[in-house]
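Just one chain follows, in the form predicted alone, and it is written as C-alpha cells.
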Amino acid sequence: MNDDLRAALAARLLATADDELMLAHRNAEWTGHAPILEEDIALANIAQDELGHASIWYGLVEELTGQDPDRLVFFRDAGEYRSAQMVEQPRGDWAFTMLRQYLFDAYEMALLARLAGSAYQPVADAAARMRNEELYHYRHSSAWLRRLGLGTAESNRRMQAALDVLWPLAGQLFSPQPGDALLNVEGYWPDLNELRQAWSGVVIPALEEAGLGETASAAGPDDRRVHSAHLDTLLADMQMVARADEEAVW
C-alpha cells in the first residue's frame, strides 16, 4: 500500500471511528434516565457496543499510522476530530435520541454491507464482525421510530421536530474527504453517493411509513473539519481525567 492510500484510508476509519466514539458517549447519558428499566439496559449496550466498534476502527488507525488509539481519543482538539455534527448534539428527548439512533443504524447497515467485500482485509473482516450487531441496534431503532411516529400526537411532533434537526445533518455522515477517488478505485470503501442513495432508499419510506412529514430542506455543513460548539463540551467532559495529568499510566 502506497503513501497515498494509507493516509486516504486511515482518514474515513478516523471518521468513522470518531462517529462511533461521539454516539457512544450521548448514549451513555441516558443511563439511569431512560424512560422505562428496559431500554436503560439497552440503550447502555447499545453504547456500549457502539464503543467497542470505535475501538475497532482506532486500532486499524494504529495500524496504518502508528497513532496510539487512546492519545486520538483524548488528546485531540475538537477541530481535529471528524465526526459529523449529527452524532456529537445532545441527547435531547427519547424521540431525539431514537431517531438520531435509526439513521444512524441504517447508514451503519449500508456501509458495514459494503465494506464487508473491501478488498482491504482489516476493513473486512472488521465490518463482518460488526455486522450482527449493528443488525440489533437497527431492528430496535426502527421498532422506535414506529412507535413513536405512530403513537401519539405528542410523540409524532416530537419526532418531526427531531427530524427537522437531524436531517440537514445527516448529510454530513456522506461528506467527501482527500482520498476517496482512490480509495474507490482500490476497492477500499464504498462510493460515498451510491451508499447515500441506498440509505435514502431504505430512510425515506421508513420515515412515511411511521408518519412523518417533509423533511427540512435548509443544507447541513459538508465538511466534516466544520463541527458544533456542543463538541467542544462533549470533549471537555470526555477528556477531563485525562488530561488532569498525561503522563499517568492506568
Given for the second form:
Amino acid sequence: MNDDLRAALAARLLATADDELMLAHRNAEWTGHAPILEEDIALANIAQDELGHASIWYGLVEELTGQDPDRLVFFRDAGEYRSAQMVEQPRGDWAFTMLRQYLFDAYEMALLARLAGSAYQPVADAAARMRNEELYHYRHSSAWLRRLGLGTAESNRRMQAALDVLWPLAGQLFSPQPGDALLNVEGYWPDLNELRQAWSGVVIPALEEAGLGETASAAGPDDRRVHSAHLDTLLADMQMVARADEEAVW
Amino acid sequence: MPPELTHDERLTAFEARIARGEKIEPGDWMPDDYRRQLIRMISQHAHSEIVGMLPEGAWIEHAPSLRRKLILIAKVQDEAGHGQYLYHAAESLGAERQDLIDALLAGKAKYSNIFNYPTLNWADVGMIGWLVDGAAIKNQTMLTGASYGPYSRAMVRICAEETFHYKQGKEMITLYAQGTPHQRRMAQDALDRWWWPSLMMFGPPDADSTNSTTLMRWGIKLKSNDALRQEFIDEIVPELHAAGLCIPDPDLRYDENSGHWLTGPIDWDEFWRVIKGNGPMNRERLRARRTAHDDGLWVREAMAAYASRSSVIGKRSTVSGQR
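Same protein, different state: after the form predicted alone, show the form predicted together with the partner chain.
Next comes the full complex, and the chain you just saw is listed first.
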C-alpha cells in the first residue's frame, strides 16, 4: 500500500472509530437513567457494542499508523477528532437519543454492508463481524422510531423537534475527506454519495411512516474537521482521569 | 376428598420441608409472614441493584481507557439485569414491580446503605468492586442456599457475575496501589472512605438485628450478620495488606487464639443515621431515580398508546383478511 492510500484509509477508519466512540459515550450516559429498566439494559448493551466497534476501527488505524488506541482517544484535542457533530450532541431526551440512534444505525447498516465487500481484507473481516450486532441495533431503534413517532401527540412532537436538529447534521456523516477517490478506486471504501442515496432511500420513507416530515432542505456542516462546542465539554469529561497522570497505566 | 388441613398442620409440614432442605416454589403453600419477609428482602435487594447503578454509573464518562470504559458499562448493565431478575423473583410471590418501584420512589423502601455514600475519585470504582461487591458476594453466596427456590436460583446466577465485578475491582486497585504516586493516593483515599461502610453492609450487630431469628428458622437467612462480617474481614484484610494498602483502623489486629482479624469498634451511630435518610447521598440518589421516572413518563405513555393502537390495527387486518 502506498503512503497516500495508507493515509486516506487511516483517515476514514479514524472518522468511523470517532463516530462510534462518541455515540457509545453519549448512550452510556443513560445507564441508570433510562425511562424503563429494560432500556437501561438495552442501551448499555448497544453502547458496549459501539465501543467495541470503535476499538476494532482504532485497532486497524494502529496497524496502519502505529498510533495507540488509548492515546488516540484520551490525548487528542477536539480539533484532531473527526467525529460528526450529530454524535457529539448531548443525549437530549429519549426521543433525541432514539432518533439519532435510528439515523446512525441506518447509516451503519448501509456502510457495513458495503465494507463487508472491501478489497482491504481487515476492513471486510471487521465489517462482517459487526453486521450481526448492528442488525439488532437497527431493529431496536426502528421500533422506537415507530413507537414514538406514532405514540402520542407529545412523543410525535418531541421526535419532530429532534429531527429538526438532527437532519441538517446527518449530512456530515457523508462529507468527503482527502483521498476518498483513491479509496473508492481501490475498492477499499464505498463511494459516499452512493451511500448517502442508499441511506436516504431507507430513512426518508421510514420517517414518513412514523409521522415525521420536513426532511427536504438540509444545510449543515459538511466537513468533519468542524465541530460543535459540545465536543470540548465531552472530551473534558472523557479525558479528565487519563490526563490527570500521563505516566500512569490505567 | 382429603380433609382441609389446619393452618398449624400446614405450618408444621412447611417447616419440615425446609428442615429437610427442600426448596419452596411459587405455587406452594407458605405462611403469610414468609411471603412478606421474602418480598421485603428481595425487593430491597432489587432496589439496591437499581440505586447501585448510580454511584459507579457516574464514572462511565470519565473511565480512563477503552478497556475500563467497556468493563464499567458492562458492570453497571449487569446491575440493571440483576434488578430486573430480582423484581421478577418478587413477582413470583405476588408482588407488582410497579408497586415496589413506587415504594422506592416514595422513600418508603430500603436499599443497601452503602449507595448513600459518594464516589469521589476514579479509584472508587475499583474499591466498590473489591470491597462492596466482595461483601455482597459473601451475603449472596449464603443466599444461594435460601429456602425459596426462585431467590436461591437468582443468587447463583448473580454471584457468578458479581465474581467478575469483584475481580475487576481487585485487579484495578492492586495495579493502582503499585502504580504512580497519584494512583497510589487515589487507591488509599478510596479505601479510607469505603472500609467502614463496607463492614456495615452486613447489617447491624446480631443483638440489634430484629428480623434475623424468624428468617433463620425459615431458611431465608443461613448465617448471622456478625458471622458473615467476620468471614469477610478475615478474607479481605490479608488481601488489602498484600496490595500494600493501609486499612484505616488503628485497633485492627490478628488474634492468634481465635485465628480472626479483630477490628476496632464500628460506628453504628453513623449506620443508623444514614439508614434513616441522613447520609451524604440519600436525597441525591432518590432525586436521580425520581427524575428518571418522571422524565420517562411521556415515553411510557407513548409505548402504551402505540401498543394499544397496534393491537387495534392487528385486529382490523384480521377482520379484513377474513373477508
